[in-house]
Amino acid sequence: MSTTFTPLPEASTADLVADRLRDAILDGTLRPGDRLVETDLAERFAVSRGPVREAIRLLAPEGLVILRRNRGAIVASPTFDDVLEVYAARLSLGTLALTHAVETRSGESSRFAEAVDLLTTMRDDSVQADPQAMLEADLAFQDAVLGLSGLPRISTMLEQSARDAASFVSLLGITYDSTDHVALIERHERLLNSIAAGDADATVAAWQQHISATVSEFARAYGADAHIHDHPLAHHVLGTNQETP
């Protein structure tokens, strides 16, 4: 395998602790409003408070926890407005990234094959049976596709927004298995095909439709379906591609 002599992961203790905490927040072990007490966590992970403290401060800019001076950190409680904002940003930056990807013909790169592989993963029955795995595969696919742009800073922003999205799924108590997997995979296929075809307009349209469908899903699960259209941002993220019944 070509992965044998790949650069070492080299995660610091703080990184490892941050990973554990992130997982705990994203799988619902830690719930919004829960306190993160440095002493407790240090004892549980069998490390000192230093790395734990660093890990918590690593999660703060990711939006997963809120720091309050001299009062410790709590798990964030995002609102539906946050969802709309993040997806509005995601729509906007994603359109930029995908347009750039198509224009530079990134559809021919080896990284394109990676995205195809990740989509195959999502088709796997055992993955579909596990909401957590499905969520991870979905976001990995989106990161891969958007990463085709070859724009490191914008890709980083988009990966950040993907993490935000992941946190919303669990923090807002949305179960991923309620999603229509077939429709999701179909949207992803459409995205890949239009990139491969070098059709910028179709790619952007596919992306807009994906965002729109995802936000609709959120709105339904969140129970805000009725008055979502009142929100000024809603018309941006839902666009004109709504799957009207």
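After the form predicted together with another copy of the chain, can we look at the form predicted alone?
All you get below is the one chain by itself.
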């Protein structure tokens, strides 16, 4: 190739502004429904409005910001429908990835050992004492397990859904308490053991159980327990054989 490209800076101003806004949203400084006024943000960051506008645009696909035509942008306030849609996709794509992982005997690979190490990290008391560290360890474990499939496009879509899930957790103020840790780790252990045993049915069942438990946790945050089974997507994320309470 004869074309010569000019080296680019490691991060543009828009990227840096997006990083600062993302941090402010995820740590609760900016709350769901807060308006993102370009002129105010430009003044605070001491930049022109262009990078601020681009930064806000960058955050929209992450589900952190909602762009409203002729009305500006606001920090997203995810609905329970949003949660169900993301986890329905996560369930379906994860089932495909995990089935392929079992069929290709990935339980015998070095990448499987990485997932085992990440689960060990989740058992660490210091990690469990830090909600953000626990969230990151949990999602890293899931990414590693789902990545066992070796299906790059499926993995990319699952990684995006994991980012959506992380933003939901932060925006809704969901925390990982000690009771959640025990149940969460037990679910992940069942998932790993099923993969190692080469049992596709048990692996899919373990993944279904994890998705169902996670969505139920979100339902409690929304106060939606009594109506969760009435939602059109509920049978996808909770299992078709579950009875309405």
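Positions refer to the first chain, counted from 1. By rigid core we mean the largest C-alpha set that fits within 1.5 Å across both forms. Here the structure is a predicted model, which is why all the values come from computation and not from measurement.
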query: Just checking, between the two forms are Arg57 and Leu139 in a single rigid part?
result: no
- prompt: How far, in degrees, does the smaller rigid part turn against the larger one between the two forms?
  reply: 18
Asp19 CA shift between the two forms in angstrom, with the core used for superposition: 4.8
